[in-house]
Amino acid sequence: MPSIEIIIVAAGSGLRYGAPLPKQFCLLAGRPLLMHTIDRLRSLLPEAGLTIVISRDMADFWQKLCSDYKFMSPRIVFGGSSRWESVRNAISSSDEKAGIIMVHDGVRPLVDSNIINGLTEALDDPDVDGAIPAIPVTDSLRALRSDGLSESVDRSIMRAVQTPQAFRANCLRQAYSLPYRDSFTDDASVMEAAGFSNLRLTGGSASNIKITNPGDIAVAELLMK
């Protein structure tokens, strides 16, 4: 397996999340949401390089809470004005001789072994360019039409995707080289605009959850216990 580098994306202003801080550096179990995801990853890929992704205004925020905390924050990259940005800041600045790169959001703190496993083992596969993270759609699923109207949508082939995504360096550095476009909105997006588009759904988790709102704190603290 080539060298993994992982960046985590912590950079986001948390307007929608309605609490005085950004929820990255809200309390998850007593500390930080985002120690909880760096110590995770940590555990499940420690010969992995990580680097955070984070606001420059809220660096020295960081590294307070990284010394009230009693903890060793991985190298640090400023973000930029878009989450498509603050990726390619991280990516224009990672180790060249990495073979593969993890993107994942700072704010999923509960990404498991399986996850990772299936990646890295998707990635085996010398034809694959990326690997993304999925599960199935439970909600019915209904797609709005032009003229105000909406049409129900097969849900049994849609798919929702989380983090991390993993990918060839080489690819993915070639695919944020292009100019940035509103259909980006996930790194494998990226990649099919670069014309990777051999990109393969792994296994995701139902407990990968992505803290959006202030009851979703409560969620991951039940499935931490």
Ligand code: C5P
The other form holds:
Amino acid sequence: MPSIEIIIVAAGSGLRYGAPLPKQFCLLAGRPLLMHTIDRLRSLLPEAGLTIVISRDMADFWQKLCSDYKFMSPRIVFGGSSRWESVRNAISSSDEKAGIIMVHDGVRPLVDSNIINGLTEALDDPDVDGAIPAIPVTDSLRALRSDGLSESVDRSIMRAVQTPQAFRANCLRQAYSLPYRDSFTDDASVMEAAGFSNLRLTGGSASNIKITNPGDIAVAELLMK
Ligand code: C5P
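The form predicted in complex with the ligand is what I want next, because the block you gave corresponds to the form predicted on its own; please supply it.
What follows is the entire complex, opening with the chain shown before.
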């Protein structure tokens, strides 16, 4: 297996969350959420290089948290105004020797070994450019139409996509050298736009939730038990 570099993006302002603090710094089971995410990946992939992306404005606050919680911070890169810019900043200063780059949302503290194994197994196939954990959609779906009405969608062919997503480092670097598009909601969409279409879906987990709303912290605490 080629060497792995993990990028954890945590430079969002958390506006949707509505809390005074960006959600990645809120307490989960008595510790800042981002520390849980870092510890999970450190224990799942102890050999991998690890970088976190935080906003420049939160750098002093993060250092203070690390000192208060006696936590060793990974390498820090400053983020940008979009997730895409934050990932691009980390990639441009990432280890040139890494064969695989995994990009993970700092607000997904419950990533597990099945997800990581699925990603690394998929990338054992040299033809695969990237691997993306995904789960079936349980809600019924409707697509908005331009006339303001909506129509049903075949749910069986839809998947909800999670992180970490893992890519051949050279492909991801190339993909992130292209200009930004509004359609970039994750790293797989950036890869696809650059022509890297051999992206394999692997097993995600319903527990691998993205902390988005205030109630999600309580759900994550329950799932951790
Ligand atoms: O905004 P969203 O929930 O999609 O963010 C997903 C992840 O991307 C979060 O961990 C967030 O901190 C990160 N992000 C970032 N830089 C931004 C926006 C989001 O690192 N400018």
